[in-house]
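Starting off, we have a lone chain in the form predicted together with the partner chain, written out as structure tokens.
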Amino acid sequence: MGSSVSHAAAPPPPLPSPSPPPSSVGLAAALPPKQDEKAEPEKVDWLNLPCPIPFEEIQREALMSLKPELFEGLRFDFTKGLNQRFSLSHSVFMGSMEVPSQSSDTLKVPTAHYEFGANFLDPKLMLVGRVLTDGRLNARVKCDLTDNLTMKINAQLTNEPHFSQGMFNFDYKGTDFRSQLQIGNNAFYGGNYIQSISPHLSLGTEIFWLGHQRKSGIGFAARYNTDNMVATGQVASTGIVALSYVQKVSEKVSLASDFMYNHLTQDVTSSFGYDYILRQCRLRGKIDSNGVFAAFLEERLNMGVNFILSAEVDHRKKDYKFGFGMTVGE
């Protein structure tokens, strides 16, 4: 995509100067030298490690930068707040949606729908519901049963029989660990556990069992993060290896890269992207090893009014998707 490539080629904004300005001799004698403070490492309190990120969000920085919600067509979202906690949302979408097909050609079906949603956000209870014109309901419930135990319910209900899905999650948060139990329809049972090993490193594991297909799997994940970078790795018995690395180059710019290998289908994908968070806009772009270039721009026109542009160009499949839209409301 021309715009994303040209943006990548443009020089990045100048980084803030990291070194302190040279001080005069008098000041240097009076103040304690700064180098000593930086050289001495902070003491690690091994009994008070921080609580780790939840297991499903272990790659969230990479996903935020590399997988924006690209769309094709027109999108208009209007969110109206009636209350601090209660709001209604109306959303219109007109465009093509991709239908998975057996051949390598992409099959696009023109669709248009209106979606009505209601949100109730309380510190202890969160209810989010969205209903579409074809009768599908997306429901999300998050409830804090106690300080450490949280219950989440996620459901997609349709009018067609046997196509509905639902999942219950129970999360328990400890001082330096988190554990989660998942129960879903089609007899899906899963659990995961993540533990902080050091202030920067956390390791986790997950296990799942599908009842109807008698499939089970186990996976391991690791996450290392400092103030400026996040590196994660995930290995699963389904034959998937996923690595990601995100570097925060400055306050406004971060770069991300991602590598995924599927052993069963011998599929390798790697992508590299950038995320510019500027005062009036947020621009994300990525380049893929499948020949896909994508860019996503959110521009703030006014207080509460955002203009969105989305572009995805797949050179290998010759599939070009462009979308535009507006979001009104917080």
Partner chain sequence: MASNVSLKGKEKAGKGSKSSEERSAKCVKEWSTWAMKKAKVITHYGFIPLIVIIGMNSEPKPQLYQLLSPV
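The structure above corresponds to the form predicted together with the partner chain; please give the structure of the form predicted alone next.
The following holds one chain only.
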């Protein structure tokens, strides 16, 4: 009897209770965070705007494509660096030079000259001098007086009377503005100021007074730039209206156009150009409203050796300019 009770089967162990479903909080923690469908607009720090480019360089991108250094004839440039700061240059030019004429025909006079130059480049001081066989002397000085104040001197001395020129510039660079004071010969005084209004827009103004001719003027300018485009506009009391636009198509291709109107002479000129950078060369060209075609090619033959081709064709005036040259040295 007692043995039957002791050998009775033990009850089975209880089944484990099912775990509760995970809460919504746990699921949210496990899933990756959702990205905002609409990115918040970038906030502008109006007290920390970028410093604009100098007023005199407001159209530098357009001028790079539309105003290459065209020439006619033969040109050879050689630069030899003596050390990290000092270098010498030699230049030979043989071609023709245009002279003013009362008729519509273009008058050209054959010319040739040799140019010797010396350059001194330092982080805070730059000295550049050029002496030509025809008696001209060109000199440029750039000196950083302080971290924000720079002095520039440009001078050109010639044997012909009343053709020598000199100019002193004092440039001040602020956090979000630039200003410049100019003093030159013939009682010339000028100044300009450019201010960043937004991260992409800058506005500026300039004034000048030419004492010997009793002329004065004032001008206004605007520049809007992004990573892919630059648009500028300038208007002056002298009757000049200038507009330019540059579009960066890719890393190697840029397109540019400009418009110029002179109210005093009623002249209107517009042009369209391109700037194409290849692996070993750079090609720039333009065509303007007067039917003038121009192209400028710089081909890199070797390290420090470049071959240059220049062409300008004006069918209306039957004026054709072709030049080729070579530059040696960096």
